[in-house]
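Single chain ahead, written as structure tokens, the form predicted on its own.
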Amino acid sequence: MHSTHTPIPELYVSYDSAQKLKVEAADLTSHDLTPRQICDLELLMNGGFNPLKGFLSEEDYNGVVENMRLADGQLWPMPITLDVTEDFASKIELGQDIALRDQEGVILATMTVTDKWEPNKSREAEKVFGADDLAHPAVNYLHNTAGKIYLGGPVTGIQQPVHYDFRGRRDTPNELRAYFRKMGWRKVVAFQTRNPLHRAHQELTFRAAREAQANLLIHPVVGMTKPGDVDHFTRVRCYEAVLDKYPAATTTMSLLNLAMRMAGPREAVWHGLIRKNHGCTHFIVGRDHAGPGKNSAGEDFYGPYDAQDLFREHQSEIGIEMVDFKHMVYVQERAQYEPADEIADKDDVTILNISGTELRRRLAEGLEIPEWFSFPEVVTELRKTKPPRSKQGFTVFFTGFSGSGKSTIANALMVKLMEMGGRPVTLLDGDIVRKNLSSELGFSKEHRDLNIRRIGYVASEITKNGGIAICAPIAPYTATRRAVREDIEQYGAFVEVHVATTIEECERRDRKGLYKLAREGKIKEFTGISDPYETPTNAELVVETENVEVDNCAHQVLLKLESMGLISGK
């Protein structure tokens, strides 16, 4: 039973060889790790992803894609790969070593590249998350944000990533160990979240510790979680306001710098084997554990209870036992909580519940949230976070072709919300963007694409500071639209407008004469002549402009952004 405290292995040198190795890996070539390339190499090094020594070499993917498996045939569910681009790839022989750096160029840890191989990434998208399906953001990320080669190999591990925030609160499977050693505390069960905890989840953490007569250790991630979730300083702030309610001397909370990959079932069992490096003995898997949402045919991608199956299956293997996640509910005449599946009289009684969506609405709108859902403490940290939607940022992106309508909409917009005030209003339109940011581009997909991510980067900025962005770009590109969506979301709402002119429409009007050059081939790559137009499939507004008059489609436009109550009547 003790076995679970006794250090395990990290990957990490001396302090003295550590110094050594930065002086030599001056000379090396160096990778600049990606966000969540250096969240992997955290756990690889301070031994969370442990039995791993490096990233996967070709075989161990290759195992670890067809049966959750290494090569060697210890059970790993998740690929830990370090992908990077073809044209860094071709620099590198096998053999070489290399140095991984943040960020900000500090090196963490060398690589000794023992393999390089293109992936099939179809395949691993379909093995590992179910389906080859962009709606995953896993599978998104994997075919328009990953590099193209991955690398294989050995880590020496120099120092760990720098946090500058509740550094107090996060420790390595190792800290973990030895406190529970110091503690006496021979059982902990672990609740892994990415949510703030209301008080449904408090008690059915509290309720977990006690059936299984064990510790408890709230283990959230800070990582990197699924594009729209709350942002982890609210998040941690809410536990932390939380953690008051439990028993002190049974209860801690440590903070997880994982990169999900909302892998459902395949995540249940690596979270399993993360948390038993880190000395847990008991692990709560919830329904749709880590899902990350609906599929391109709307439904869920995972089942409910696929991850305790996949896990159940497993967990001798895991070394860590599942506790079941209960489904808790309030009784409002009993004043209680209670296990759905156990109220025998449930068809006398009120049973209240408030889902996920449901809440964002509430705090979306500034409605009130009842005690017996959530905290005030909790309640108050994400109401600072997340004023009502009408004074929140947002960011309202026309796409359409060339000459379609959508600057002056665009213009009319800008001044019908310049008159009602309250928020400061900025146009990035196509014209004045390629002026001021991004004179030195052309039109090549790469510099249109660059363009545009310019584009969302501002916007993303007003957004968070709270005033509004117009964006009238062409925006041709699915994959780019979408980018810049999550880059906004993350602070506020995205509005997409496609303006629906046909092309046949806006080469009749031509008002710049472009149209006319590029029928007589002086413009390369004009967008629906001679390069490609790929119509927006889910915006939130599509607009016609044929036989409509400016000022309407504006009004359409303000009609939808107060109908998603981003402008209050009042």
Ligand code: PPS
Contents of the next structure:
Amino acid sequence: MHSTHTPIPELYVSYDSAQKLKVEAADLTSHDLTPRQICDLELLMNGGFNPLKGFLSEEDYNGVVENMRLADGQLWPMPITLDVTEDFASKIELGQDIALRDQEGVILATMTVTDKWEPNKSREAEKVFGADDLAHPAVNYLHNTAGKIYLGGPVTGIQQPVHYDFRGRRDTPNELRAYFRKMGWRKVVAFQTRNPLHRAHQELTFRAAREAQANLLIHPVVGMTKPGDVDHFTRVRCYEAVLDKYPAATTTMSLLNLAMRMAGPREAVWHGLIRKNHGCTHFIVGRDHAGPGKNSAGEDFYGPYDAQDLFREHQSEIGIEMVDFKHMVYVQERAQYEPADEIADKDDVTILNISGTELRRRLAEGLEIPEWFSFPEVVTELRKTKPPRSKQGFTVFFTGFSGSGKSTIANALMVKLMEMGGRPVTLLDGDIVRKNLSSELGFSKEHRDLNIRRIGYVASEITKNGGIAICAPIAPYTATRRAVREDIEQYGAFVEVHVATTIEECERRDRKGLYKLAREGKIKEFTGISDPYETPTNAELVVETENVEVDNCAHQVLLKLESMGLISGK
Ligand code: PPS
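Alright, leaving the form predicted on its own aside, put up the form predicted together with the ligand.
Let's see the whole complex now, leading with the same chain.
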């Protein structure tokens, strides 16, 4: 066990050796790390994941999955694995050194591959995350993003991943240890967070530090958090505003490039080990720590205090003391925050609280956020990033057969939105896209998917930048439409409109004469005739076009947009 004031072992070689190794590694087979693997590698190399010396071997992995222990018995709750494709794995022999590169191709480390295996992902999901349920973000990642094969072996660190943002706020475990030593901080309470801090958090962290007679480290995760979280740039600006609210010299902040898994109890133990490595003596574990939200049956994955229970069980082995989170509420009469379970006169006072959902609603609708709830500087930052929905970008995605009326309605909608003004509007009509973006593509499933993913990419950029994208391709496949939805919903609303004109009606109209050619076999793979169309089941709106004016169809879309708060009623 390392005392908080002695250095933690790192996996880096000396500067001179690194320069040499970098040249030699240029000839090795390279693996391009994914964003999550880069986060993992950084913490492996700088000792944040001490005692790990590399990506887990098969034996260590099995131990970690089954009972949270490495093969030598040490406590470690989270599989830190290098997942690769089958194709890449087939080229790797055991004993071989590979180069690990970041997304720009910079070599960060080498790894000697000692193990290669196909993991049982369902088992991993059950044991580590508690259920093989795709509603859990890490289980979804495991099945749908991670490669099929894992490689394991010791890592030799060449250089840290490069960060251009907030450099002065990022510290390795040893840098933090040195800081605590220099400041004479013997006891340090760490606060893990992936959310902006509001007054309740400030109050509880300050109380936790006071109770432990310790200093405070705000240690937010800036690597990867739960999909949909406030981006870390905004959060760090918020944290900086809150830092000023603590008594001088009691508190510091450092950014942790961790890729969270949202694994609740196991994640809490993992977070504790990481903070221990960073030289902290105490760690705050809250209600539903690192909770992933609801499962596919609409229930919580973990009990609200499971994380505290598991942490307590392993506390001495983790080597850090848990400070359990007090649920703080605002007592209006006394104009202060108090722990909910310590309010003796709770029937005689007014207790105020704003949930995360309510906060998001108020931000989305541009409503008031009271000063008792948050600091004005924090609210200003959040409003800058999340303007009300009526000022955010969004995408309207029409889908339906050729000749169903998608383009006509899309054009009418575009003009109506331009008449209203306020946001730039871009129409990505099937024909326009096939001319400008996808001119080399045909109509195989693969090409159609590529076409739709390109449309989705452009629409997501437009949405991100506050514009309105109107897309009008056939988009026959449900899974591809869903993928595009996911791309766009990170930045704004995705409004799927199924133009539900029947195939018989489209063929009867045959405005371009294509159905006739398709029937004659002169056009192959024609949607609805000789190629599939998977009818949407979860579209925001279904429009019927038979005996309905185009103007009316476009108006239905406008009404939908208005009801979703995307355009204002005036
Ligand atoms: S997809 O499936 O979403 O990629 O298709 P999309 O880009 O919208 O292109 C559809 C337009 O191309 C013409 N066309 C065909 N459609 C379907 N199947 C086949 N084989 C085909 N060949 C050409 C057709 O005119 C479509 O135009 P719209 O605007 O939908 O009527």
